[in-house]
Amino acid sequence: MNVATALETRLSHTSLDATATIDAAELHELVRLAQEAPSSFNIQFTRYIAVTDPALKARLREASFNQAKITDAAAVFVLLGDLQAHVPYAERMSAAAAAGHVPQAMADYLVNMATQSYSDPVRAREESARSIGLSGMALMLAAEERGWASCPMIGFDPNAYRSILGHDERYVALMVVAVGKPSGPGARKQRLPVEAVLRVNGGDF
């Protein structure tokens, strides 16, 4: 399946087969592919919690306005933004410079720029949202290519999710992607025409 076909055929499936299961190797591969998405300074703000346990999915469903796709999904991927991702980035760049992969001066420059930008929690959250948007789409396309259906979700209580999943406050749940097998054909939603959303070299809409 090429990229154009994946984009043109992918649907947000709201009805999933509750009997479908997914193994650990497949979870690993989907996240590995999603991690190929770009991020600012290659900081990699996105963290993933894959939930497959039925009891845990039932609790997440309660915190997701009782949406059935949470419990019907083979896996519920909770995408978290790391608001302190710039801290380990500094450690990574220091190790890269020590190993000779990047000049020390360049490593110092990048770390300084990233630290100035993302020590501000508002900017860190904004960049987390951008990174999660990119990695979430990469995850859905990877799922599509591997025969899975998916549905992105924002209808959930992040604080309740944190309580259920036990992650630190530095990690903010910004998107959920339900992955499973479709229980029906689904329907493609209408997109705005290109003429309505594109202007070349400026102009108003």
Ligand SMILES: Cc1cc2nc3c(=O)[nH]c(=O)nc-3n(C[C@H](O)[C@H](O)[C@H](O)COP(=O)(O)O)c2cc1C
Given for the second form:
Amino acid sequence: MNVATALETRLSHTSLDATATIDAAELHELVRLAQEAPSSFNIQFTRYIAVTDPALKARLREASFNQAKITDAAAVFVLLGDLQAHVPYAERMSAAAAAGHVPQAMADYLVNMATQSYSDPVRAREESARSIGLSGMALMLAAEERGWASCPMIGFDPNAYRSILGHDERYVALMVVAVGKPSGPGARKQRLPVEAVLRVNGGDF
Ligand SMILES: Cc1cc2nc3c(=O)[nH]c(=O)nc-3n(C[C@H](O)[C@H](O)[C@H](O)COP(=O)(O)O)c2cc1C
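Moving on from the form predicted on its own, kindly provide the form predicted in complex with the named molecule as a structure.
Below is the entire complex, every chain and molecule, led by the chain shown above.
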């Protein structure tokens, strides 16, 4: 599937086949591909919790305005931003410099810039949201090509998710991507025309 076709065929499926299942190798492959998404400084803010257990999905559904997609999905991917992602980044860069993969001065410069930027929790959350948008789209396009249907979701309570899933407060659930088999063709939604959303070399809307 080429990129244009993937973009034109992906849609948010509101109805998924509740009998579909997904195996561990497929979860791994989808996240491996999603991880190809870019991120600022290559910090890689996105973390993924894939939920396939029916009892756990039922609890998440209660925390998601009772949206049926949560229990009908083969996997509910919870995309979390790491609000302390600059810390493992500094460790990675130190190791890369020690191994001679990057000059020490360059590693120090990048770590200093990243730490200055993202030790501010507002900026860390903003950058996490940006990264998760890209990771989520990569995940959905990979799923599309591999025969899965998907739906991005923000209709859930992140605090309730945290108590159900048990992750630290440092990680914040910013988007869910339900992945499963379609139970119908799904409805394509209209987009604004390019003329309404594009200005070349400036202008107002
Ligand atoms: C960040 C985000 C959050 C969304 N949250 C939900 C949701 O909670 N429930 C839902 O049914 N659809 C949700 N959607 C799907 C949108 O309604 C859908 O993307 C939009 O209507 C365009 O349709 P399409 O994705 O089929 O092109 C969400 C989409 C995005 C990008």
